[in-house]
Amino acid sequence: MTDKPRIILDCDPGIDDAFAIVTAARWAEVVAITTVSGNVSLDKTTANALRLRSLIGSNFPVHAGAHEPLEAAPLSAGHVHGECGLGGLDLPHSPEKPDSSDAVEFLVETTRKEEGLHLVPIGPLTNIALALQVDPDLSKRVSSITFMGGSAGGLGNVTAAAEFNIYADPEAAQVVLHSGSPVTMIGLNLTHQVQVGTKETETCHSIDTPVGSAMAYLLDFYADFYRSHLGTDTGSMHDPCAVLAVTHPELFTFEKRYVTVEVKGQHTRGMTLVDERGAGSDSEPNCRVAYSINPEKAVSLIMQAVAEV
């Protein structure tokens, strides 16, 4: 690759989320990271995306974002990611503080500073959603927003049909999705296709640089939660996906369809309604869905960028 593509990395680390910001690292142009409340409370992924770029030595400014959804309770998944966010790693605390704490201004001013950006977020989608009722521009000015989440066939890890980002603030992502905005949605039903297991895990580990040892310890606890949890080895590494469709599309399947979100369902609340009929549909489509991904090349540059960041 030569142009690496600019983008800003929204996000709520996080296991998964530490990958990405790897990923991204390596793979983009990282112009900042934004901060959401998510897989734990905002103060903890900031202080993780904080912990996080010291690890890698990058200097890409970190902006905190929003603690709450737009309309629902804050939701959390510390029983995946453990009570800080990182399984317990044991990094050491940033002193630096986070450049501001209104990520949304600065998505707002940045965009208009700077047209074509990619937007990823990979964490619930209320930054983005705010950013785009401040100002509706902002969808007219990025590249895309390629967001995890969601699933194309109902598909879920919350609950039966919803999954953690879009359930944590499901009114959030149906204002993303009916921005306007150049959509792709990375579902479980696609990053579940791409599992690490104990061969990554040890690749980690001969990696031997803090990076390698950081991420290994990671997947150690990553692959805890998945056996005692799922009765599996292998985990699936959702947020890189994202990364990776940015930086490599060429990886991916994609298909347009009309894509919802269910905000009202007793059962289905924070489902992505994917409309599959095809020619049958009077919906006009509104987002890129991911369908299928080249696996093994997925965790190849995963792996090389926890080498080479």
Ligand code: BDR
The other form holds:
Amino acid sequence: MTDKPRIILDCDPGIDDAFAIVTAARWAEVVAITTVSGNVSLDKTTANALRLRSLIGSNFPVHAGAHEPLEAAPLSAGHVHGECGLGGLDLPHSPEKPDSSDAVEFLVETTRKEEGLHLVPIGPLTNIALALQVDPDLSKRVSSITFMGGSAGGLGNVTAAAEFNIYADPEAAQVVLHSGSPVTMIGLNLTHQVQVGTKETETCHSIDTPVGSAMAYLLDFYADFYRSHLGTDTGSMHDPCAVLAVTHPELFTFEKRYVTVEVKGQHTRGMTLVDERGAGSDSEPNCRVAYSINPEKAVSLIMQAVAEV
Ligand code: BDR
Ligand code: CA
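Got the form predicted on its own; could you also share the form predicted in complex with ligand BDR?
Complete assembly follows, chain above in first position.
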């Protein structure tokens, strides 16, 4: 028996998704991975999940999910993660196939068989929204839906107002936020506090295992993006923060807030609007919003996962 939290990681690997998979494999009990179209197309995110599973020697099931958003036109982030999603990483394609191509049914059925799982979506929220539409009671059966996306304070990365995972499928994010489930938002306001750079690349290199070398390569590729596009020496390690919010909540501060998604705005579509009025607010909080994290400890747990997984 383990007292690690049992999670389903819904992801679109993705460089920081790869770090989230490694972090989850070390610090959580990964019940399964479900994949979604996001950073790159569904066939690539699924292939990457299978490749990463082989790399770390795990055997959790992988279920492929939605290949397009609920309503929005598909969006990708190949300029951040490379055309294959893992920056051209030289990692063999797994001969294994996904366990199913119906992540939505898997989510519904698995949460019926086992209550209290944590859903950790770190890509567009399409699969989770579809599962909630098929079976709204799913919202009551999970311990949390802890997603990476959005931001408190109106900060965006795809547009001035919108973060990628929410912008990619705003209607899905709206379904999740208003599902009545215990939802936690790990937004850019939080993930920008967790920066990685040359030091972490060197740490991964020094681990000197296939996982360490692969992670060092991914960090190098990511560095090219933030140096050339953002003009910074370090980049944000977004997705592992959602995993750590479940496995190490003591590193975080959270506040309950009313959060909704702008689905119409001409300039603000995909923005998460967080009501910060506190006692003066007329809306009931529907979300736990993460505001701060111990960044040194977070990075050290991620690096420890790379070393020990
Ligand atoms: C999010 O967008 C994706 O590109 C990353 O994998 C992360 O989930 C950050 O905005
Ligand atoms: Ca992601």
